[in-house]
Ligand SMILES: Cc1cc2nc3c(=O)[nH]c(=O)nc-3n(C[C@H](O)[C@H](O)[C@H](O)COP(=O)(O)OP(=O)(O)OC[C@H]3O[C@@H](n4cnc5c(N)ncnc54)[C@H](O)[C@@H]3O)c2cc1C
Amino acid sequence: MTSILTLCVSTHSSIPRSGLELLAAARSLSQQTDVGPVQMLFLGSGVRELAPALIHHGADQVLLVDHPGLEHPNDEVVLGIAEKVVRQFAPRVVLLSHDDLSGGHVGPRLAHRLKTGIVTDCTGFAVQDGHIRWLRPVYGGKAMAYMCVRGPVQIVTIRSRAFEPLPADPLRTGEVQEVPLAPEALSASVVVVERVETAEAEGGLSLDRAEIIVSGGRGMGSAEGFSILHELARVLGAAVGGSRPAADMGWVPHSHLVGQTGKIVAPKLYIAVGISGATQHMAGAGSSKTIVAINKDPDAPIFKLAHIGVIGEWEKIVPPLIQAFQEMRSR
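Generate the single chain structure for that sequence, in the form predicted alone.
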């Protein structure tokens, strides 16, 4: 019997939103095809009690790998476990999150080992004559294309927030099967000698998980300008990002770069301040539900894609905006 296998890696003893999004995508695919049940390979340390919640959110079977050595798994370990499970259970489709770990390091190498095809950064799919066609942006987000995967198993990475998690159904039943982990499975050729927690990991908002993102570009003028954006982000409960010029000039860390060569995000609200809207940047932010652009150049390309555009100098717009939000919160 074939199946749809999803992969979820827990690093903080919780279920990442991306894992629930994969279940929603797999559930939708299962309903439109004869691929079979939805499985989830769930990796982590101390996550056994979370397995039933995955069933409530759409999994038919949870393949659980719970081990202390998986508290901070590296890509080589995750790749080895994923390959073993795929060979054992022979799913027809494998869905991965389009993130640094699963989509960036594990997915392509897994496809190579299995001698099969992979489609990355997908935002949807269509089923035609029994064949699955995967939808993804091309040409820097200027167009969309359907692609098909050739090979014994279809490996696909799904863009963040392309699917909404299904509501939990406490009455839904399924199977939790523990997958034994051999000691050698945790061995890797790369050894972590030190782990440094960044401010984001210590409690700040991740770009991948944030529902609101405030980004700045070259038009901010200096690093001091970004301090205002951070204040706006604190009021909104948002994450802070930046364009390539802002990152290259050191105004924002490269880990917060939004764009084709940085993070690909899809928050509910994306506020772009002093960003012209180059193709490379919008390839990373174009899937946002609502884009608000603030720029003094009325001909800036971003206004063609923004849902709300404000023309003017950010220094005269953002501070009053912060004050207005603060007043709304104090009511």
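Having seen the form predicted alone, can you show the form predicted together with this ligand?
All you get below is the one chain by itself.
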């Protein structure tokens, strides 16, 4: 029997949202094709008790690798385990999350080892005459493409937020199978020798958790200019993000870069200040419920992509905006 295999690497002994998104994508694929049931290869340390939740969210079978050596899973180790499992179970489709290291690292190398095709960074799929066509932005989101894979198994990485996790169904049943791990499977040639934690302290509230995000771009002009966005964020209880120039100039930490190659965010309100609205930036901000643009150039592309626009210089608009929000708060 064939199957769809999803791969999820647990961090901090929890199920990452991306894993649930993969299960949602796999369920939808399973319904529309005959590729079979949904398996999830789930790796981590002390994660055994999370397996039922994976079933509730859509897995038919959990292939569990629970080992203390996987507390900080190494890409190469994950690759080795994934290769072994894929060879053993011979799924027709393997889904990985694009936005963590497993997508960019494990997916391509796995495809190369299995001499099979791969499509990265997919946001959807369509089934036509039994063939799966993978939907994917190209040219920084200026165009869309359907891509097809040739080979014994289709390896596909999925962009975060492209699929919404399914609500947990406690009545769903499935099977958990432990996958034994040989000690040598934990060795790798590229190893992490040091971890430095900084960004969270610098950047304040994380972009993932924030309901409101205030983002600044090159138009903020300087780090000093950027500080007013922190003030705006404070009154709104918002997180601060930035475009690539803002991140490259060190006005926001790189972990707070929003866009196709940064964070893909989906807050209820996204306020973009001094950002032109390049497709690569909007790829990260486009899922926000409401996008507000503040820009002095009425022809800036962002005024075609935002729901609400304010034409003007931020120097003149943001200070009274902060004041207006403060007054609303105090009333």
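So that the term is clear: the rigid core is the largest set of C-alpha atoms that superpose within 1.5 Å between two forms. Positions refer to the first chain, counted from 1. Bear in mind the structure is a predicted one, so any value in this text is a computation, not a measurement.
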Notebook entry, point to check: Once everything's superposed on the core, is residue 322 shifted 2 Å or more at the Cα between the two forms?
Noted result: yes
Checklist line | Threshold 2 Å Cα movement between the two forms for residue 254, core superposed | finding: yes
